[in-house]
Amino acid sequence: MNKEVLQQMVEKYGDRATDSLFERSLYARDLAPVPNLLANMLVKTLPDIVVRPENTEEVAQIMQTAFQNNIPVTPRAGGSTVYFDSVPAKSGILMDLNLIKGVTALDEQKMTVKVKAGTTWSELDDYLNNKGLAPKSFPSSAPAATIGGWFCMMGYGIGSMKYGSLLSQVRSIEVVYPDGKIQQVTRDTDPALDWFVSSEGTLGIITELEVEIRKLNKMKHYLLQLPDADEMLAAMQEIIKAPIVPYNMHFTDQECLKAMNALGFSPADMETGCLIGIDYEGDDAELQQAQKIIEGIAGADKKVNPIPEETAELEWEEKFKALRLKRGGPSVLGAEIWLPITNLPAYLNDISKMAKGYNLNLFSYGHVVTPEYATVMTTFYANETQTIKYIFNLSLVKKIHDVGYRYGGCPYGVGVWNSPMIGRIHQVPELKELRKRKQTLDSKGIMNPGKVYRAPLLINPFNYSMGMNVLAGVRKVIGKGW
């Protein structure tokens, strides 16, 4: 980056801009503990400067400077993913959006709220709850994840079962394009809203969103223990086709239950079978009908073991602590997969076989987010301080994705690390259209470059597949005791 431009930015934004090596290094990673040996070989994660704009106008000014000088820009707020989608791939400017937060308008007649993109979901939830309102849905990382960040991902999570994806709830967004132009984007504009969902900050920087909200209703929570994945799927399907749609439905496999029990987190000290959590929200009539649905499922099949409601309520209170399994670490590796729920038992069966083949424990849990699909997270313990072993273990992430792909799944999110598998996420015509959009809005390729559309050369699909398969083969032979 041009030193003169860098110095001008430091002088202009004062203590909201830094070129300190120590401070910049804090932005060179997200939640993924990737060894320097691997990361530095593929991408340039250390930004040249970090700037913290306070409003849309400052975002536009920074983008204009970047556009004029061909400087890469990486937007970042919560940094709560593991894909390097908010980590620089080509150095440049890291734009920290955490100062752009707060509610700017609430319309209780339209049941919408306008909120700045750097606001976390927990902050929005607290604001709305105080007024008897709530978001329709939110991510399981709500304490750290931001409104804008989740929209730029796929936007499925807690509440999606009943209210749909975040895209379906967003009325409009304010976007700053790579050239600094500001536009209000709706479903009827060109480009339209759907261009930006899942774009992972590669088309522009979202600074404000208008989002639909709901009344803050009473809730009822249930936990059902099932003997195996087939019975779990059967119960899920009964719940899905029932007249009252759950607000949320999550599940845990037996290995995950065992791991949580060993750490003291397991509901009712369970370590056998599978577990479904079902959460309903609504008026008294809806909740009474929901209770009859769950009681009917449990009463019709002796294999279904209902867990006391107070335990189910506690499980709901712990909904943001999925990564508590990491305490058994020191760390975890894994894959999050978008999977047809009808194939969940076959997926879990093959994951169990894989675990035996590599002599490790694989834990799976996830959320049913539509009547047809679930997001499934399969993880295992790893130690990033043992660099060589850790790199060999990274090959097993690809193997988990292979199992998911075998059963109609694909990676949930792209960034850098899943870019070699972009062909599993998008068909050729879809990918062609996405690249066309990128060229249209970011002809200079400065907006969060090196992500989503194609993999870095060293991990192109052929190299990645061959390299990871070789590493996994070696890991299978020599890593039995790891």
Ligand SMILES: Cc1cc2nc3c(=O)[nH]c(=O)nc-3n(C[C@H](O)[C@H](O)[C@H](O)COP(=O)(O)OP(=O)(O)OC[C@H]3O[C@@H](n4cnc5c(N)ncnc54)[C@H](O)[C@@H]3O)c2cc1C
Second form
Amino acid sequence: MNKEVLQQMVEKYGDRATDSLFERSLYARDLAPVPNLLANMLVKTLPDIVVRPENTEEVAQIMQTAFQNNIPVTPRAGGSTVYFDSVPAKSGILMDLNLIKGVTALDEQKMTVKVKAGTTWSELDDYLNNKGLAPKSFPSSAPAATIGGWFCMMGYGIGSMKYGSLLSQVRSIEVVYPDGKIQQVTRDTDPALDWFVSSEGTLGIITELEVEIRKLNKMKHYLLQLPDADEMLAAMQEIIKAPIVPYNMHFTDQECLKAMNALGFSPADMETGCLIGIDYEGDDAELQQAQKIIEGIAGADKKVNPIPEETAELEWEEKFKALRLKRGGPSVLGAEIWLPITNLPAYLNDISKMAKGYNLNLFSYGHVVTPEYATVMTTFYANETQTIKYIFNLSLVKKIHDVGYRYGGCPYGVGVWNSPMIGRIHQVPELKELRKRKQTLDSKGIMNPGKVYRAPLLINPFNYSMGMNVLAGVRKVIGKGW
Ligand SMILES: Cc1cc2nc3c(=O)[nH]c(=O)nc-3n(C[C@H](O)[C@H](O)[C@H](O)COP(=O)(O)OP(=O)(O)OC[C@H]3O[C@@H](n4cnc5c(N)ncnc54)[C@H](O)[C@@H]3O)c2cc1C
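Same protein, different state: after the form predicted on its own, show the form predicted in complex with this ligand.
Entire complex below, previous chain first.
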């Protein structure tokens, strides 16, 4: 990056801009531990400068400077993604959006809130709860994840089952384009809202969103233990087709239950079968009806074991601790898959075969986020301090994705690391359209470049597939127990 431009930015933004190596290094990674050996071969993750704008005007000024000087810009908010989505792939400016926060307008008639993009979901929840209101949905990373960050990803999580995707709840957004122009974007503008969902910061910077909200209702929580994945699916389908839609439904497979139990985290001290957690919210009449639905399922089928409600409430309290399993690590590796729920038993069955083949434990858990789809996380323990073994283990992430793909699934999120599998997420015409949008809004290619649309050359789909299959083959023969 041009030294003069860098110096001007440091002078202009004072202690909100830094070129200190120590501070820049903090932005060169996300939650995924990726060995330097691998990362440095593919991408330039160390930004030249980190800037923390405080408002839309400053975001626009920074974008104008970047545009005039062809400098890559990587937006970063909570940094709670794991595919290098918010890590630079081509150095340049790292725009830290965490100072752009707060609620700017609440409309209790329309039941919407205008909120700055760097506000976390927990901050918005606290603000609304004090007024007897709540967000319709939120990610299970809510304490760190921001409103803008989740919108730029897929936007499915807790509450999506009842209230739909975040896209369906957002009325408008304020966007700063790569050339610094600012636009209010709605469903009716050109470009429209849906361009920006899942765009992973590659089309512009979102500075404010108008989001639908709901009344803060009472909740009821249930946990059901099922003997196997087939019974789990049958119970899920009963719950889905019942007249009261759950707010949230999550599940845990047997291996995950065992691992949680070994760490002392099992909500019900269970080691066998699968577990479904079902959370309802609504008025008293809805909650009573929900209770009847669950009692009906548990009472009619001897194979369904209802866990005491206090335990189910405890499980709900722990909803933000999805990474608890890491305690058994030192690291966990894994894949998150968008999977048709009807294929969940077949998927888990093949995952179990894969675990035997590679002599490792694979733990699966997930959320049912629509009547048809779940996000399924399948993970295993690894040790990032043993670089070579760790790289061999990374090949198993692709193998988990292969199982998901076999059953109609695809990666949930792209960034750098899932970009070789972009063809599994989008059909060719859809991908062409996405690339056209990118070209239209970011003709200079400065917005979060080097990810999402095309994989870096070394891990293009062919190289990635061949390389990972070879590594996995070697891992299978000589790496048992790695
Ligand atoms: C424990 C845990 C639980 C999780 N649960 C869920 C879940 O339930 N559902 C789910 O979908 N994901 C989940 N995630 C993944 C991740 O937390 C979410 O996608 C989250 O919403 C990302 O928000 P963030 O603020 O951390 O964004 P970041 O990680 O900072 O950024 C995400 C992407 O958006 C871009 N970006 C961020 N803010 C802006 C902006 N204002 N304008 C333009 N681009 C921007 C970045 O460049 C990057 O590409 C989870 C992760 C963890 C670790």
